[in-house]
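Here we start with a single chain on its own, the form predicted on its own, put down as C-alpha cells.
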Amino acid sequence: MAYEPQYYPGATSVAENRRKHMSGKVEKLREISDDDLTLVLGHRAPGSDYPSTHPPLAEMGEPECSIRELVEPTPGAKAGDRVRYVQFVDSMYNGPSVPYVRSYSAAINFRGVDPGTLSGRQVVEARERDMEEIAKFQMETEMTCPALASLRGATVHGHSLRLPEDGVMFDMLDRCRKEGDVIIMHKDQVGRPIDKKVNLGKPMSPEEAAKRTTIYRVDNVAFRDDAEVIEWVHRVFDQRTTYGFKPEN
C-alpha cells in the first residue's frame, strides 16, 4: 500500500485547504504570462537573459562528489543563476493563504528553496528561474486572490488593516488597484512604476474567499471548532515542553 503523506490534521474546510496548499494539489484560477511575472517581480527586464553568478555546472569541472552525483541540480543551479526572492503578503480577512502555509508549500513541492516566514509576510529565496516557477505557481492558483494577497518586497505593512470599500487590501505604496472587475498591478513588488499595467485577474467574492481560506477566524471557521487540530497543537506543545524540561522522558 502506497504511503499517503499526512500534511495537516483537522476536519474543517480550513484544515482541508491547508492540506491542499501543502500537497500542491491546488486549483488553477488564472493565467500570468512570463513577461508579466517578470515585470511585477522587478528583478530583470522582461525577455532578458538570466544573470548568473557562476558558469553552468557542466562547464565548471568540479571534483567528484558522491552527494553531487546523487542530487540532481535544479534548472537555476545548473545554469548558474543568481539568487532572487519573491515575497507575499496575505490579508487577515479570509486571505487564501498564510505565511507558514506558503513556506510549507514551497519546501514540500519545490527544491533548492529557502522559505522565510514572518508574522504577516512570506519570502522564498531561490535561483532566479526556480523562484519564478514558485511565484507563478502560487499566483496562478487558489493560493492567491489578487485582492487579498499581493507581492510586496518592501513596505509590507497594512495587511492587517480593514479592507477598503473595494475589498482590495491596503497598500502604503499603492502597487495594486481595482479597475472595473479586475485587479491590476502598476508597480513592481518594491513599488517601482512598471511600463504597463499587469492584469492579475478577478478577485474572489467574499463567499468564495471564506470557502477557500486557510485562516481560522471566529467569524468563519474558528480554530477551536477543529478538535483534531487542537489535540495535535496541544500534543506538540506538551512534548516540546516535556523534552525541554526533562529530556529522558
Given for the second form:
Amino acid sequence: MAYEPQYYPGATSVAENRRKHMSGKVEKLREISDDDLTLVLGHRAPGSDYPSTHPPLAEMGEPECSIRELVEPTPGAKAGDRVRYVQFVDSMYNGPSVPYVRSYSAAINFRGVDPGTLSGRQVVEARERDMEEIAKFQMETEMTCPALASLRGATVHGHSLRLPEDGVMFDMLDRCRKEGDVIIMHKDQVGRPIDKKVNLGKPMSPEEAAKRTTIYRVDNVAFRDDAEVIEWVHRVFDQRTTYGFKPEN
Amino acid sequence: MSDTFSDTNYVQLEIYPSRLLKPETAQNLLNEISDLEGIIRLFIHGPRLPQTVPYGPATGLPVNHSGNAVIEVAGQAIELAVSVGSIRMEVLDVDVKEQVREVCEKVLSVPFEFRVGHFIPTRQTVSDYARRGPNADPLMTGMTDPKGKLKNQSICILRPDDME
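Could you drop in the structure for the form predicted together with the partner chain? We only have the form predicted on its own so far.
Once more the chain from above appears, this time first in line as the rest of the complex follows.
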C-alpha cells in the first residue's frame, strides 16, 4: 500500500483544517488576477518582465554536477529571477491560518522556498515567479480571509489586537478597507498607494471563520479538547528532552 | 514629589470594548460621558495611528487612516491619533460609576468589560518630577504618554469653569 502522509494528528475541526492546509487540498474561494497580485505585492510594475539577477540557467553553462542533474530547477530559478518575499499576517481572532501552518504549507507543497515563521507573521522568500505562485495560491484559497489575514511587508502590527468594529484586522497603515460587502486593498504590502483598488473579495462571516480556522482558542476549539494532539505534543517534547540530554560522562 | 491629586474616595474605571471603536462611536460615547457630572479626568488608550509611514520602503508617505479623525467632544475638537481601545477615567464616586455604565450600555453596540481598579497614577514618579519639575499640576499626573514629548501631548480641559 502506498504511503499517505498524515500531516497532523487530531480529530477536531482545527486539526482537520491544519491537515488541509498542509496537504494543499484547500478550497478555492476567490479569484485574484495576476496584475492585481503584482500590484499589491509591489515588487514590480504589473505587466512588466521579471527583472533577473543572472542569465537563464540554460545560457549559463552549469558545471557538471549530479545533484543539478537530479533536481529540476524551479521556473524562477531557471529564468534567473530575483529573490522576493511575500508576508502574511493572520489575526488571532479566528484567522484562517497561523504562521507555522503557512510555513508547513509552503515547504510541503512548493519547491525552492524559504519560509520564515514568526509569532504574528509569516514570510516566504523565493524566486519572484515562484513566490507569486505561492502568494496567489494562499490568497485565493481558504488559507486567507481578506478581513482576518492580510499582506503586510512592513508594519505588521495587528495580529494580536482586538478587531475593529467593522471586523477588518487593525492595520495602522490602512492598506485594506471594507467597502460595501467586500474588502479592497488600496496600498501595496508596504503601504505605498497603488493605482487602483484591488478587490480581495468578501470576508468570512464569524461563523465561517470559526469553522475554517487553524487556531486553537478556548472560545472556539480549545487545544486541550484534542487528546490526540496533546499526546503527540507531549511525545515530541518528551523525546526532545531525552535526546537533548547529553551528559559529559 | 509626594503631591497627590486624587482624593482617596475617587473611583477609577476602565471601559474595555471587545472591538476597537470607530471614531464616530468613540465620539458618541465621549459626548455622553462628558455630559455627566462628576467625571474628574479621562484618557483614551489604544494602538497609535501615525500620520506618516514610520518605517519600511514607504517611510514618510502619508497614511490617511480613517481612524485618525478629529472628533468633537463637548464642543472641542480633539485629534484622536489612536484607534480607541479603552477609556480609563477617574470619577467622583460610585453613583457616577453606575451612570457611566448606563451610558456604555446605551452607546456601545459591542460587548464590553467595565472594570474598577487603579488605572491612572495618582502620585508623581521620579521621572515625572524630572520632566515637570516641583510645581507640576497634580491633575496632569499619569495623563500623558511617559515616553512622548510633552509639547506633542494634547490634554483638553472640557469644562474650564469647573476647575475653579
